[in-house]
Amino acid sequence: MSEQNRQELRQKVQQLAHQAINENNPTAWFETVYQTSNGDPNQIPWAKLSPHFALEMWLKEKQISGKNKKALVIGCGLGDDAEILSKVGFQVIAFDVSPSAIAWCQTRFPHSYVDYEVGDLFAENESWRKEFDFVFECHTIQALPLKVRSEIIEKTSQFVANNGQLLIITRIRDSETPPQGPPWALSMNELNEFEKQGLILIEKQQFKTKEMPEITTLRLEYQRKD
C-alpha cells in the first residue's frame, strides 16, 4: 500500500470515529471499518494477520503456560493475539465489538480452540467478573475518546481474577493534553488508574519501531493483589 493510500484510509477511519464520538456511540465506527474492508485486512489499519511483537516478546521471555488458566482478549481484532495465547495452553475467550471481525476470525481459524464472540467493553457482564487469570488489552483503550477512559480502565480491570495479571500494550503520550486522534495515545496519569483498580505494576517496558520511530509504546504488566 502507498503512502498516500495508508493516509487515505487514516483520514477515513478518523473521520468515521469522530462520527460515532458524536452520535454517543464510540464504539460504532469499529464495525464500519471491518464491513466496508470486504475481506481485504489492508483496508485495516491495525490488522499486522500476525501476534503483537510485544506480547510474542512477553511470552518468550517469561516462558508463559496457560495450562488450566483462563484468558480474555478485550477487541480481539482478526484474531492473531487470541491465537497464540491459546497455543501457550490458556483456554482463551476473545471479543470484539464488531460482528464482521467475529466472523472473520471464525473463518480464519475454523479449528480453532479460542471462542471468539461478540461484545462490548461498555457493557456489565458480571460472569467475567474477577474471572481471567490472564487479561490482553491491545491498541482498545487508544482507541476510544478521552471522555470514556476512565469507564474502560475501570471495566477492564474487574476482569482480572485475584493473582491474575494484566497486560497493555498501548501507545504513550508525555502530556495530558488531549491528542488528536484516534488513536488517542495514554498518560501516565490515565494508565496510573490501573493501581487505583487495585492492580500493582510489575513491570514496563518501552518499544519503538523503524516503521514509526516517533512513536512510543508501553508494554505494561500488572497483578491483581486482593
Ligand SMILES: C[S@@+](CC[C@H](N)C(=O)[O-])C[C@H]1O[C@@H](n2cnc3c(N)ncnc32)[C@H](O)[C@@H]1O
Given for the second form:
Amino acid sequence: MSEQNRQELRQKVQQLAHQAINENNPTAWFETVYQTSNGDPNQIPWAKLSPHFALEMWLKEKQISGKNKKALVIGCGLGDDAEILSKVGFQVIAFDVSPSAIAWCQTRFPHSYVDYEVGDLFAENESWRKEFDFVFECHTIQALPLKVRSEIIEKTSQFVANNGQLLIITRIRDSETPPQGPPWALSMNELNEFEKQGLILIEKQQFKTKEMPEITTLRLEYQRKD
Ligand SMILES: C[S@@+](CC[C@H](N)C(=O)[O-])C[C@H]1O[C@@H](n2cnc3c(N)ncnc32)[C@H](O)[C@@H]1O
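Following the display of the form predicted on its own, present the structure of the form predicted in complex with this ligand.
Below is the whole assembly, all chains and molecules, this chain first.
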C-alpha cells in the first residue's frame, strides 16, 4: 500500500472514531470500518493476517501448551491470534463487537475449533467472570478513548481465573498527557490499574520495529493470585 493510501485510511479511521465518540458510542466505528472494507484486509489498518509476533514469541519462549485450558480473546479482529492459541491446544472463545469481523473470521477459518462470537466487552457477562485460564488482548484497549479506559481495564481483568494469566500487547506513551488518538497508547499510570484489579505483573517486554521506530510496544504478562 502506498504512503498516500495509508494516510487516507488513517484519516478515514480518525474521522469515524471521533464521530462515534461525539455520538457517545466509542465502539460504533469498528463495524463501519469492517463493513466498508468490502472484504479487503488492506482497508483494515490493524489487519496483519498473521498472529502478532510478540504473542508468537511468547508462546515459543515459554513453550505454552493450552491443553485442558480455556482462553478468551478480546476484540479478536480477523482471528489470527485466536487461531494460534487454538493450535497450541487452548479451547478458545474469541469475540468482537463487529458482526462483520466475526463473519470474516468464520469465512477465513471454516474448520476452526475457535468459538467466534459477536460480543461487547462493556456488556455484562456474569458466566465469564474468572472463567478463563488465559485472556489475551492485542491493541483493543488502545483503540478506545481514555474516558472508558478504567472500565475496559476492569472488564478485561475480570475474565481471568484464579491463577490464570492475562497477556496484553499495547502501544505505550511516555507521559500522562492525553494522546491524540486513535490509537490512544497506554500510560504507566493506566497500566498500574491492572494491579488494582488483583493481577500481579509477571513479565514486561518492550519492542520496537524497524518499520515504526517511533512506536514502543509492550507485552505484559499478569497473573491472578487470589
Ligand atoms: C485495533 S483492533 C485490533 C484487532 C485485533 N486484536 C488485532 O490485533 O488485529 C480493535 C478490535 O477491537 C474490537 N472492539 C472494539 N471495541 C470492542 C468492544 N467493546 N467489545 C469487543 N470488541 C471490541 C474492534 O472491532 C476491533 O476488531
